[in-house]
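For reference, the chain that follows is the form predicted on its own, supplied as structure tokens.
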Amino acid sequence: MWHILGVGAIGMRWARKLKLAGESVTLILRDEQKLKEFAEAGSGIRYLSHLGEEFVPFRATSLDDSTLSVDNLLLCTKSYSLIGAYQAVSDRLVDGANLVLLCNGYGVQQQLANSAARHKVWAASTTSGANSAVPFHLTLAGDGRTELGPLSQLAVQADCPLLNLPRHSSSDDIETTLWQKVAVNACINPLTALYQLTNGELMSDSIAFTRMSRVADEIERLAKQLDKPLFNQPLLRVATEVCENTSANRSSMLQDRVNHRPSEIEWITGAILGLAGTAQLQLNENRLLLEEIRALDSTLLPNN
């Protein structure tokens, strides 16, 4: 049995996954009134695709369940929660659990596995995208391409899972696959969610694709001082072929932007610039785009 940890829009696009391959599935919601809410929507999760529109029961229970006791988790919350919800699950946990992370970002991954040893923990980097405006109500987008590796030694030293699930495949260097997708996620992320643009949209604002431009650059000139590789062809052509393949979608940090939550961005950009710190490199570009996407957060008010 799976159990998800984050219902959003990765957490619910899982759930349909695990349970199409015939896996049972158990949604972890946060307290008492969510999983009444949950009822309230008709128990289940309602996924809309070119396709058109199905409704999938699932099984839920919520964090105040003291009978709790889990096997294989998905935490699939956003990077700047992924440490609390660990914290707030970890006694339900068995020892040995199968812990797979599916969060944006570069660093909190290997910060919680360093807190969480006994456990088997693996990250999953995945191309896939989903739009999720309403609470258990999905839009699915493109079915990408998903790769997990172990990030704890009891996972080095196991099989991996998930492998049964269509375009999932194992990782020998699950660190440098993290350090990649974050590369492309700072060119891409950050500039969408300040000018409001689809991944498509991108490419044809004159000022947003130079800005993206030099971006890449400044990431590319960090690889190379801190010898961490990224691609065989520039970054900048792998952000855009992203952009291009994936003209229709809203990043992450747009949807966040538009559904007035917090950005990631100090697990993206933020996470790019620490990295930047330690080789005495000055990423201005970089810099002005964290400032930027930090007073657009400094407007949320709570609860929004």
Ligand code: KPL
Second form
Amino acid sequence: MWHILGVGAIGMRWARKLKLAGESVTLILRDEQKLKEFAEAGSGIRYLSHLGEEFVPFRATSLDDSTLSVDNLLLCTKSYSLIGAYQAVSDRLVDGANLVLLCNGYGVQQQLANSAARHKVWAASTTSGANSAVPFHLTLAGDGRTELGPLSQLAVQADCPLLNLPRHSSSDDIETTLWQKVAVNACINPLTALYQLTNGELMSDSIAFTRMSRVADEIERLAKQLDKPLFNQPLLRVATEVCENTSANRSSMLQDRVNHRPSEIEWITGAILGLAGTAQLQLNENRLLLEEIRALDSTLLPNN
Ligand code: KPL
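Now that the form predicted on its own has been shown, please provide the structure of the form predicted together with the named molecule.
What follows is the entire complex, opening with the chain shown before.
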């Protein structure tokens, strides 16, 4: 039985994947109010795709449920909510529980794993996209691949979960997978959010694309200095290919912007700049983008 905490676009997408694979799934919602909204939405999720609309019912509970006991948990929150979400659920986790972290960014997963030694902590990195502007409604974008690997000592010795799902595979170096993913995200997400471009439009906007090539060059320099492997072709080439393959998509950071949610800039560009600090490297284009997205975030109302 799987529990899912964080019922945004990614959480809803994995709820469906798990159910299709014959798993039993329970959504953990924030509180009684959210549970009420879920009941009003028919106690299920509406999925929209080119095949039409599909309604899938789910069991749900909330963090207020004191009887909750969890042995397999998928944490699908935004990177900045991950630690808080874990803390909110940690006393409901049985010892040795599987904890799969499916979020953007770099560093926060390792931080959580270091404080959750009694659990099997796994990180997942995915190229699957999804869009949700309305709670409990999901527009399915193209399905990608997902890699999973162990982050905590207990997980290293255990069997990797979720490999029964289609297009899921295990990674023997998930740390590198997460690093490579954040490098690509740092090239695409802040610029698409700042200039409000789809991934495809980023390729044809000359100002944004010039900035993207500088971002990529800086990250290449950092990777070289820290001896952290990127790809066997230039990062700009890889990021360009991702944009071409997902050309109609709005990046997750652009979706956050249009839905008035805080961005994940601190765990994407901020994480890159944190590493640059340890290597005493100046990454001016990345620094500028961090400041620009922070300025946008600061215009949000508190509580968003
Ligand atoms: O992972 C993504 C995101 O939007 O966060 C990319 C790769 C940019 C695809 O949209």
